[in-house]
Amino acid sequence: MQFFATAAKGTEPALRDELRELRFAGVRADRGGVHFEGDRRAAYRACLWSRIALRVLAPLATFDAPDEGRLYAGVRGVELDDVLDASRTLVVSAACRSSRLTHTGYLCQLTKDAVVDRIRDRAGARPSVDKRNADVHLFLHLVKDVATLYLDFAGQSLHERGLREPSAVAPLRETLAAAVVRYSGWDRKSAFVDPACGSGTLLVEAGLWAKNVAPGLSRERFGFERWVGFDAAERAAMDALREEARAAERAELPLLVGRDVSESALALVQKSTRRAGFEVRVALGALADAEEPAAGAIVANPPYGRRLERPAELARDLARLVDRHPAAHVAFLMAEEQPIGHTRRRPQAPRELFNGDIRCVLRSWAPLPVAG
């Protein structure tokens, strides 16, 4: 089977070698995320396994759609008996571009209209539709009036790893933090600091990725286990996956350091990084004052937008940030026309990411060689 891991802007490198070093096959970067292959349980994995994915899509079928009764009947003849039936709920997402059909909402609509109808013909009754929580997700891509139907594994979202506080307002997804841990050039070993943690959401997938955590094993069930056929075998199969990644965790943590001006914030990272499994060490305190010296890692998504309030104060700091630690990887995420005072290191290429609507920039610092 062709599988589809999607990715937020910016993040498909990360997720490349993310599934290369899990081991999947025909693991291959494009344009929204990461194609590779495998049998159903591939998926299975890299929902359980993937940092950085979105979701998990398997094409269903691909056919031209230059009209609505050519994408009814295309959707009318893609076989779902053994995901769907009528007793199980439905809901489709859509995205089009360059296409004669342009209403998503529409396409969304037709899509479901198609395949209830399907199974209404059939079974004599039709599955119902579930916003919020479906059984089944479907989505349909039509680019240049040709429609591709993806099933997506997933179901909820990758990012929704379940170790949030509910009270915790984050400006960051769990998947975008998991990419800026990976491409800050951190070891893993050494100690990772977050001089501006706020919720903690930097910290908590530091922690994981150290400590081999795959972030699904949080989940209570993902969307394929819902389906018509995720039987007994492959509910064994499942299980053993899961035993399987409870074994690879490893039990040491390299010193974790969050810093913050707020208590109420750092003690939602506290609670955070308990649900998650480990302690971290947290000080209150101002960004401007924050000093490490045996840090490999200072990684931080420093206050824009609403959130800010001082921006040449606010470049300064990061800048003297920077310069402090000079045998530290320093990565900061910014907004993209956000400043930053001058270092006396030089700067890595910037990268480009997107925090959901958000254009942003990844700045970041190798460490300086040592002398001698």
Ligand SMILES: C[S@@+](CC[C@H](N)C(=O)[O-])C[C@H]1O[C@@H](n2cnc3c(N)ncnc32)[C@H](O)[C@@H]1O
Contents of the next structure:
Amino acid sequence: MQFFATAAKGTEPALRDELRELRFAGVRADRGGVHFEGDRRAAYRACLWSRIALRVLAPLATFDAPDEGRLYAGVRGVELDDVLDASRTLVVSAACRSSRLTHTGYLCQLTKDAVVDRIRDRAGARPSVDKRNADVHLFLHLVKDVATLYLDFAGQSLHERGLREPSAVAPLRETLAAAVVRYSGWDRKSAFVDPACGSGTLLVEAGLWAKNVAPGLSRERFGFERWVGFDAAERAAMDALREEARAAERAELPLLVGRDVSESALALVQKSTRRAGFEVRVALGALADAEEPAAGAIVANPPYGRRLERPAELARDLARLVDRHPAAHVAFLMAEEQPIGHTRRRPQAPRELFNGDIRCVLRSWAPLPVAG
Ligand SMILES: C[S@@+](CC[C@H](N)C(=O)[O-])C[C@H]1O[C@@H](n2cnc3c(N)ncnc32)[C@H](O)[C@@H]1O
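Previous: the form predicted alone; requested now: the form predicted in complex with this ligand:
Every chain and every other molecule in the complex is listed next, the one we just looked at coming first.
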């Protein structure tokens, strides 16, 4: 089977590297995600292990859809008996570009009608729609009047690991944080410091990665575990994948340090990291005062916003942090227009990333070679 793991814009190369390391076959980065191949259980494994993918999609059918009649007929021809029956719920999402049909809401409606009409005609009853917690997630992609219907293995987006404290303010998505940690160049063994850690998403992702914890282990279940065809044999296969993942966890944890000016943020960090199964060191204070270890990585998503009192001071403090730690990988995920002071170390090429709709840039510095 062919699969497409979707990813936030800018994180595709990180996802490609991750899927290669996880030994998936046919891995190839594309716009918006990464292709890979395998049997159905490869998709289970991707849901369980990927830190960066948002969804794992399998194309079911591709057909011309220049008008609503052809779209309806194309979807209606798709066999879904192994996935959906009248006792289950479904939800459809859609995206389109350069096509005659342009309204995504209407595309979802037509697709849903075609799917449920087919089941009703055969079984006498139809599945219903559940927009919040459906058993089956379908995705219709229409490009230049050609439609592809995908089955989404993940169900709820994979960034929902179930570890985060709900009260966190403006946290990063876990999948973006995982990509940032990977892009930082950190070796997963030396100390990792987030000097403006907020609710600690970067620290949680760093710790899970260092301990080789499969991020999907904390999820109660994935979308595919609710499908018609997920029988005892598939359940046993999934249990074995989870068991294998637990056995692969490492006991050692490098030093992880979170600093923030907000006491309540640090309390959240401790709750989230404990839930993830490890402890981090927290320090109350401004990033200008950070006393980081001599090596490792310093990675942050520094504060930004109109209410920030002294942006020039923060820009200067960030630059000082870079220069004070020549042996560390340093990476800051910043809003595109956010200033940073002059650094003596030369930055690596900036990387464009998106935090939701906000265009961001990852500024990073590789460690300087040690003299002598
Ligand atoms: C954008 S948030 C970080 C969000 C975090 N990455 C997460 O996922 O939860 C920035 C954090 O920087 C903290 N902060 C603001 N000024 C600071 C300073 N001078 N030194 C250290 N932290 C600061 C804020 O309290 C806030 O928690």
